[in-house]
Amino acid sequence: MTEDTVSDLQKWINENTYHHSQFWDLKKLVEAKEKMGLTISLCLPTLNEEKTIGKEIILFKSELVNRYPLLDEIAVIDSGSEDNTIEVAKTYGADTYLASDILPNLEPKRGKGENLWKAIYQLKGDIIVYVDADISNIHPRFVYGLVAPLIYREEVKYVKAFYDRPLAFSGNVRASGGGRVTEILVRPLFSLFFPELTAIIQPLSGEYAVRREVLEQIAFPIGYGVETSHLIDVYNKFGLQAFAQTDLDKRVHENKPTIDLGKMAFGILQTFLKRAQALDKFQNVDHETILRQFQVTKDQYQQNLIEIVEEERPPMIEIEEYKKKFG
């Protein structure tokens, strides 16, 4: 990376890099949204979230859509859950669609991207903002301070969320680092063959807000790898100039067991050098789709064998239900 790749990026960062409490004037956000005609909605992906859907509805319709309204409707995207989660989204007002029963001519597939994917066939707001459904913090940043800019900036397409970054606020300073799977694998293949995308703090965060003329336009993989590809895909699309980033302050949810990111990984890790490859960043490379863990039991060392496919849907736009229902 030259000096003036570095002097550019840190250019980015400065410009395009913000904070919450800079959005905290709801009622002017909301004028700013009438005044360009938008419409907003919020996603909530879920599979087995009856502990934390409730909470995150009543929280963002009573503030977001009765008090200040900002949203146009929450809907949850359910990915099939065993549990009441379904159940508990009707009894607090959000819109509830299993993600098998939106465009059923398609062969059913699970994952959180099939879930987000579906969701812009599903919804109809100029702007989709996703938002994981297991936050225990729960709080009305996480969606206005990821739709403010592209409300206040036309040029803007794409709002990650991040936490933690190591900047001081009010005198505090808090702890740096994005999550295990960032640190150890993403952040290290974007230094190697995307340097500019190692602007966005937390490339891996689960809430991000976009436009829907850039949804319709971009691949998605149906489980891990989707954070990974949005990043690429409107990167190579539009260019670092259409990303910005929002500091929430701070997520608190169950962390993952460390064998369940090394599928995490191995997802991604695919979903990269498709695209890495597509883009001749590489020679072609051929790559399994076996992962291969050890699981310990007394004093065996037993192998096992995990196939993990990166299947993608097409850009929505390519579907002929989604061009009739929106011209």
Given for the second form:
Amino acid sequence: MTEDTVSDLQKWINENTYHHSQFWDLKKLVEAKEKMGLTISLCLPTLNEEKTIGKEIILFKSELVNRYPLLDEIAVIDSGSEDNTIEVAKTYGADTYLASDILPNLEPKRGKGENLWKAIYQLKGDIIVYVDADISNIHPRFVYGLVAPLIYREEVKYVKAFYDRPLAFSGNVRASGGGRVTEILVRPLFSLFFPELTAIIQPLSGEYAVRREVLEQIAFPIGYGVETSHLIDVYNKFGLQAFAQTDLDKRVHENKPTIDLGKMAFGILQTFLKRAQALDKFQNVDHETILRQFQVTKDQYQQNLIEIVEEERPPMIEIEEYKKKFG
Amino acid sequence: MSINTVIKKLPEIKSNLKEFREILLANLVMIGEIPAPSFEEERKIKFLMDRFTESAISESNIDDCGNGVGLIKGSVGKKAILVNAHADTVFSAKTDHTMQVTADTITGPGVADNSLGLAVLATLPYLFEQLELKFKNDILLLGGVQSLGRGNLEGIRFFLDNSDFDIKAAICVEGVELGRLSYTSIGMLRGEITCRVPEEYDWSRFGDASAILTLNEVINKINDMRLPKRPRTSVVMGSVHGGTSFNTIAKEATLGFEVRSESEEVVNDVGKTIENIVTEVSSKTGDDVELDIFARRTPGGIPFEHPLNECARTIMSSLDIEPRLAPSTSELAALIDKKIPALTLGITNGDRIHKTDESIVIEPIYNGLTQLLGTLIAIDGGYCE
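Would you mind giving the form predicted in complex with the partner chain, to go alongside the form predicted alone above?
After this comes the whole thing, all chains and molecules, with the earlier chain placed first.
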């Protein structure tokens, strides 16, 4: 990347990175939504989430349906929970669907991506906002922070969430601001093959809002690779200008053991390789040597560029001095 | 017109309330997840203020003590009815305040005492608007701070001392228990006794020097006090803290206690006896024993046959709520001190109160809220005078 591109990237970050507090005025947001004639659906993909689903629905329904009609529908798409997820969701008035009942003529597949994909068929909104159902510190900002850039800016098509580290919480929590799989796998891969996508601060966050016109045109891995594939496919079809991202502060959910992260990384890697290959990304031998990480100062999100050149020595046997010494 | 007019409206109010379930529960969850130990209620009050502002009620502000106050102007507006809920809880800011919602219950620290009470207060302007309830009198909504423990009702006392409103009656809202009907305050004295072993440890007192042992001496002596059966009197030994580990002599130990009695004189007498016990144990052991009394209540209230009380019982009975009559030492006491006819009402049933898995049951809330709205309508209609 040239210096110009680097400064363009920082410019993109500055112009397309929001904080949810910028959209606190829900009255104004609803007015803008109505003026644009948009409809918005919330999709909550679930699998055994009885502990957290009730709270999410109560908050979204109270704040974003009853008080401020930002959402036109709240739908739970379930992968076949064995606990009371569906009952709790119904109690509080969400529309509930079993993923296997949607498009029943297709061979059923099991995974979060399947629920997200089937939501495009089942839900009616012009915009679909996806929020994971396991967030224990849920708040209306998880929805309005993501849909607001789509309402206010027609050119934006895909809004991704990112988070700060949940320092104030005790117990089994993780820092999702820089998740382990993001920092160890996805950011280095993007730095090497899709440097522009490193501008997305948290590529694996499970919360995003997307226009239907985009969703209907991209493929959905049904497992761990869905977020990574979205970024690559939307970038490839519409460019970086289709994206925006919003800081939603803290997100608290259960920590995953490293062994589960291994499975996740393996799934993501498969998705990534498939796409990189299709886009001829491995043909370019002079790949990038800059790792792009993030540092967040008080009000600014800045890329931190680190040059890492992996130099190599040849086998010792090829060195003249060695040959002389050991014959 | 009589109280029966109010009673007839209640079934419709109750059935309409179900429509607003998520509004109330969302307020409860959001309020419940903001920690608010006494003296640190600022964020909770800010949330309450935001709700008042969104409802476009006549006036709302935070007073100099930190209380959140909202005013809904009445059509006549010469007098005011005060609805109060304390904003503080017994949990520290370090406690994980995550609320869990099932189909029937909500669980989390402070959900019953008193996040539910405050959530009701935050939701009332919205309910009045949606249910088209209009009042002749001003309705004053008070989210009171510094109520519990060492807070000693500071918030509501400050409000009552500094407000110009002519308050004709008041209702204190507590999350639990549904059926609670408090209309009197008992005499009370609340304090702590702290025993400290001198820093220079004297090895010649091997096995004997411990703040816990000294406190034990104090406790035994308090327990040996003769308390009168009439007027009814008791000493509640509520908490003991002391020491740091298994094998280190405790340098400090503290007893938290309350003296409660129907008679102010007896409260004062028992207080003096405890002072003597503290002096005696201190001189006997050579340890530093300190008595700190930081809260007092004087007995009082309205009689059982007071029209406000009768009104509340009639409304409860029409809703099949069995009144549980019990004196109170909470905000009701501050209202009684000001000679304001007042009641404390509970909203629902709860479990494991003051534990981190404190919980409330959702379904009875409709009855609890209907009871509160009915009582307000009755007071406003002049049926409780």
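Residue numbers count along the first chain shown, from 1. Note that the coordinates shown come from a computational prediction; the quantities given were computed from them, not determined experimentally. In this text, the rigid core denotes the largest set of C-alpha atoms whose superposition between the two forms falls within 1.5 Å.
When the rigid core is held fixed, the Cα atom of Glu311 travels 2 angstroms or more between the two forms.
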